[in-house]
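Encoded as structure tokens, the following chain is the form predicted on its own, with no partner shown.
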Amino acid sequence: MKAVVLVGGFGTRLRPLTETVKKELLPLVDRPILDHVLDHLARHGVHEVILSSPYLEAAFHPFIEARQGDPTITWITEAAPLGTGGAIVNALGAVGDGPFFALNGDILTDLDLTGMLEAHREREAVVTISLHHVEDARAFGLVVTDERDRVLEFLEKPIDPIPGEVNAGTYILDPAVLGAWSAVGELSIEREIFPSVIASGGPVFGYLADAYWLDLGTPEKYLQAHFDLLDGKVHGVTYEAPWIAATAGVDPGARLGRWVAIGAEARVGPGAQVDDSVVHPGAAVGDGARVLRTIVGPGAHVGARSTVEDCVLGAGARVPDAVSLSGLRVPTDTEAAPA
């Protein structure tokens, strides 16, 4: 079984973290987000993955070289941005003749891919779309299915908060159904390819599962993914909480909450308090500092006796001693201005 994983997003909502690190390569507890995605695929029998992106290919080279075991990785560089549909069509030469998975590289899920593939084959589907139930669909749009789970239509994002099933970003595709499309210009699989296949009568089915699913596209969701992993809410992955890298240095007098991840070579000084936060590799939290609901980027420094809450510090950002910051995003290699 093969999979196409799309890693071409710009990660705009996660800036300044993504000013220096590609979104899919941001650390998620002990390894990059993309490692979690590939590990999940491997657990369900996927032995080869095609990674596709229109830019920053060089950023992925160290990751690909360091990756061990299943799945093997084939890299495809898009000559120009092709959108979700165009990128998948562009990868058809590498996937073969059988059904394959296609998914976004910034989703954390424990979706039963094996069960999804069985359902795809039993229904003789040409497309199967993973669905997730939400209580408020305003951020997603809705997928309408019949009593047999056949997809009837896609609805735009509702104005009012209503519950329903949304597209969870993991697909099984029959290569033949994509034969009519070409990878020329941007093409959306959600807005163009799927509606066209449905309109032509092609068997497109939804696969609704009670699985963990989270889009990691914002700082809040990125933090939540850490909390959920540390709480054991993602099947197949287990961590001690708080999680401290073997090469990190945490003073015995520091106080760490349960929902905390401290990266490699990071330092937390005496009397410091870290709660509901992620401290990236090489970052430092000074003596007596307080870090609350904050992402401290790689190599960033929180000064002694300072308080940062609900902040995102870019790589190499610096917070002076004895200041308080709330709700700020401090750019890469920048000193935060005291309030």
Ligand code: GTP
Given for the second form:
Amino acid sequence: MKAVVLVGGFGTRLRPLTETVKKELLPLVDRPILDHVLDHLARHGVHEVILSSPYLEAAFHPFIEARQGDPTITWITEAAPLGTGGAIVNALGAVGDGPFFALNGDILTDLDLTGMLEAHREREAVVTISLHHVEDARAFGLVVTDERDRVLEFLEKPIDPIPGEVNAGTYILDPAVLGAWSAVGELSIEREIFPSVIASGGPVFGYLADAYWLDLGTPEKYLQAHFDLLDGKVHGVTYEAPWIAATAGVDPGARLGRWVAIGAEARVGPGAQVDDSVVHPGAAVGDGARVLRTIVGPGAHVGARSTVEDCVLGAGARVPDAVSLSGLRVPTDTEAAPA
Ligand code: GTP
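Having seen the form predicted on its own, could you give me the form predicted in complex with the named molecule?
Next comes the full complex, and the chain you just saw is listed first.
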């Protein structure tokens, strides 16, 4: 079984972090998000992965080099951004004749891929879409299924906070169903390809699972994914909470809350307080500083006695001593200017 993993988005909602590190390569506790995604695939018998992106391979090359073993990785560079559908169509030459998984590379899930494949085969589906139940579907389009889980239609984002099933971004596809499409421009799998397959009568099924699922597209969700991993909510992975990399230096006089991850070579000074936050490799939190609900990017520095809350500090960003920042995104290699 093979999988196409999409790693070519712009990651605009996670700026400035994604200005220096591609979204799927951002650390998630101890290793890149993409490592978690590939390990999950390997646990379910996916041994060959095709990574597809309009970025040059150089952006991902160190990751591919460092990651040896299962699953093996084939890289495809898109001539231009093709969107989620175009990227999958463009990878068809590498997937072979049988059904394959396709998924977004920015999703943390413990979805039972083995069960999903069994369901796909039993129902003789041409497409199976993983579904996730949400209580408030305003941020998502809804997927409507019949009592046998066959997908009937896709609805636009609702205006009211209603519950429903949403597309969870993992698919099983029969290559033949994509044969009529060409990867010449931007094409959306969910807005163009799936509705067209349904309209032509193809058996498209939903797979509703009671799995952990979070897309890591925003700073809030990126933080939440850390908290949930540290809290043991994601099946198959366990961490100590707080998590401190072996090479990090946390002063014994610093106070770390439970929902905290401190990356390799990062420093936390005496009297500092860190809660509900992620400190990336090589970053520094000065003496007596307070870091709350914040992502401190790689090599960023929070000055002594400063408070940062609900902030995102880009790589190499600097917060001066003794200032308070709230709700700010500090660009890469820039000194924050307190309001
Ligand atoms: P935002 O700019 O913050 O919306 O992020 P994004 O550009 O990554 O978009 P989105 O979160 O909707 O993307 C979902 C998944 O599809 C992510 O894993 C992206 O990397 C991937 N993706 C989006 N567009 C493309 C594309 O043109 N080519 C490839 N290969 N992957 C894509």
